[in-house]
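Single chain ahead, written as structure tokens, the form predicted on its own.
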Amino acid sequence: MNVGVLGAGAVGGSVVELAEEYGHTVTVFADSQSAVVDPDGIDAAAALSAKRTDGRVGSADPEAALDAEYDVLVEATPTTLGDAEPGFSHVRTALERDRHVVLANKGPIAERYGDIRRLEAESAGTVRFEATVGGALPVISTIEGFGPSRVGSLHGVLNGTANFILSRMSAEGLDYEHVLVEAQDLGVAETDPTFDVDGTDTALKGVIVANLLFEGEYSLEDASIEGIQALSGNMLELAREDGQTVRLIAEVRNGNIRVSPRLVPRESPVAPSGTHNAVQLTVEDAGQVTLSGRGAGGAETATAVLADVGRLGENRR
């Protein structure tokens, strides 16, 4: 498959520096200034250098990336919230033009699903978004192989961050600010870490896996969110002597997002430790499904997208 790629981020860059080993041509690649195309497959290496070394990817206009020739393409420039632009323009963009769009960028999905499925209905191209949810781990593609009316609900840890932050507090009975500047010292956290320690990401997460499950239209707006900023190493100290830990549960269920920290046991399948994730399917007839493992990073995350472009160029056989 020929791949756009816009965004040059750690997801973007990594599907460029992936998408050959998968058997992909990526053929035009953007950030926000500069673009570099090529329809017989770009120097991948050539423009990453030229992002780490000058901060552009090449010399052409961004605005050249969307009219290029490409099947697939890959949104990874960062969320947004509320109309979630520019990431939905350019998912739209795409479809206009029938070609596929696989998203790692989880505002077009989250915020805008039903006008996404519109959009995805009047064209020749599919929208997939396994890297919305869970980095590495296969949640949606799971979801999507059992039938979302079989799966009643999830439940687990999707920030990677949360929960390297509620490890460490835990184990050490440190509290909350020391650990947030080692999380960002280790490069674990951003330096604005708010949508990760508040429930933002965690919720936009849910909100997506409610989507599917129920084929909603559920925004932010409809999750209910409790972030970690509140909590106390004390609190979780007082946690461990009873055998428990604190995590920041995502719960979706009869139609409700849930985002908060909760009690779970220190064994439970859904208490992971450091940057992992850890979710609980309840399917029927197959009881509890876990998934867990790396649930953020550029290269982890670009293996679902990958994974992604794969299933589009299966479907196209």
Second form
There are 2 protein chains.
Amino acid sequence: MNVGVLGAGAVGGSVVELAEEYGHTVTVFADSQSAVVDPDGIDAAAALSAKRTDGRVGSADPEAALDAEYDVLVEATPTTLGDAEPGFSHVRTALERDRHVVLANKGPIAERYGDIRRLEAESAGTVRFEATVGGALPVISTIEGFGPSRVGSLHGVLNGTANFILSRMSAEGLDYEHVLVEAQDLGVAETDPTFDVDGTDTALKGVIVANLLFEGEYSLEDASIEGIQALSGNMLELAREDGQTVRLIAEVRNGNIRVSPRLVPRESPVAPSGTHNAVQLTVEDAGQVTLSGRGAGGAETATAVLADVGRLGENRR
Amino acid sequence: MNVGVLGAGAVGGSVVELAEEYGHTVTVFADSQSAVVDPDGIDAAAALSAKRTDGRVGSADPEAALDAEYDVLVEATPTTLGDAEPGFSHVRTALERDRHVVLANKGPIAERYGDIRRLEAESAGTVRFEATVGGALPVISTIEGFGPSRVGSLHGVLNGTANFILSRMSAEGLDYEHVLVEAQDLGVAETDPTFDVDGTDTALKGVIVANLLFEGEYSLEDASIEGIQALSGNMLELAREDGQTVRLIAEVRNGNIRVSPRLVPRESPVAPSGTHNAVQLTVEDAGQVTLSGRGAGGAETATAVLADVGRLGENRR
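The structure above corresponds to the form predicted on its own; please provide the structure of the form predicted together with another copy of the chain.
Time for the whole complex; same chain goes first.
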């Protein structure tokens, strides 16, 4: 498949780096300032090197990227809330051109799911979004396999940064502020970790799952959200003495989306350690299915993007 | 999709029972003695009731079933070794008629993978086999999503009966023979549990995964197999005192298939309890991905069959 990649952050860059190994050709690569376009396939190494050294992937106009040749548009620009722009417009343009879309950007699927599905219905293109939930974990395609209407609920850990902080607080009895600084030093938490620790990122993923399970038009404002900033090391120690721990749990059930710190048994399948994610689906006739592994990271998330691109390729046969 | 179901055991029966909920129509249902055929959809409840009361699903000749109308043949007759007959011939007939095939029967995929792939290459039909490994767990489609060549290894528990016996031996310090009788009373172990406890069933699943990962023509004789019959309750207690337990582990790596009882930490993701299965895939750029849940059961395995039927339907669009 010919792939156009918008966004040159960790995920977009990894998609460009790995696409050839997955048998695909990157014909377009753009960030907000620049682009490189070649219908025969761009020079991925040169573009990634240019991004690192000059801050630009190439010399073409990013506006031209959307109208260039590709079978699948990979939307990997930063997640934005509310109108989810400019990601939403990128998706619309690609669908109006009858191209497929694979999202790593959570905004359009979390905030404007109904609009996206209506555009998809009028397009020959298909929208996929495995990478928006659970990094490398195949949460979306597993739900699709069982049939969304047969998956009653999801609960689990969907943010690696918050999980790392809670794991460290629990293991060492340290306070939130202390561990946050450590996480930032290690590169596990961003300079501004707000969305990871206040539950917003987890809630966006919960909203996406709710949209899929309940065919709704949920958005962030439909979620009940509590973060981990107010937790003390003491509380984690008390939990530990009782064989329990605290995790930032997303729960999607009966049309509700709830994100909050919860006590869970330390050996629970949804109490992963470090930056891992873990989710449990309750499936009619199949019981509880648990998926766990790396829920973030550029290369990890890129594998989910490229799995989606592969699935679109199969459907074309 | 119109579905033909061969085999009226727990899996075949559940497929017939659940197909309509998944949006499919069963046009053929046969066991080794009888069949019921209706191009407009059989009466599932009547056929299942007839099977229970008379031992026959209907009054038609089972020979006629293969030549009747269906888009997908579900092969759910008992697994046989060696030439994998009569399952293999059923698959061949359907592929020669350009129909899709979904297998729950492990024999043809474990023992004659190369033959199946060659028949598929000459057919307009596609072969899928999610249900042959890990019951309700989406092991095969997860491997396909990442790309089989990018999955370096699989290890974990793939037989619920053996896992139940080991869990009970470990929890109670009881010997194998004692727990086996209990498992048979509970219906967890069959009257003849040989293939479950001697590692054959686990090895067949390992062979299927090896065929997918290494594009090989592996069969059961390529696997190194050791069962759990010789384990004593004492050994399990010793392990337990050290924070460990014993599980019957399948390991598929570097072209090798090995099944043997192994010491694993009690909190390991591949030490599920009871009849659950759990597998860990090592994936390039994505790290370790763990799947766990119900690995057996008629309804559970039927959900995997019907997920495959659904995937074939998508490809037809």
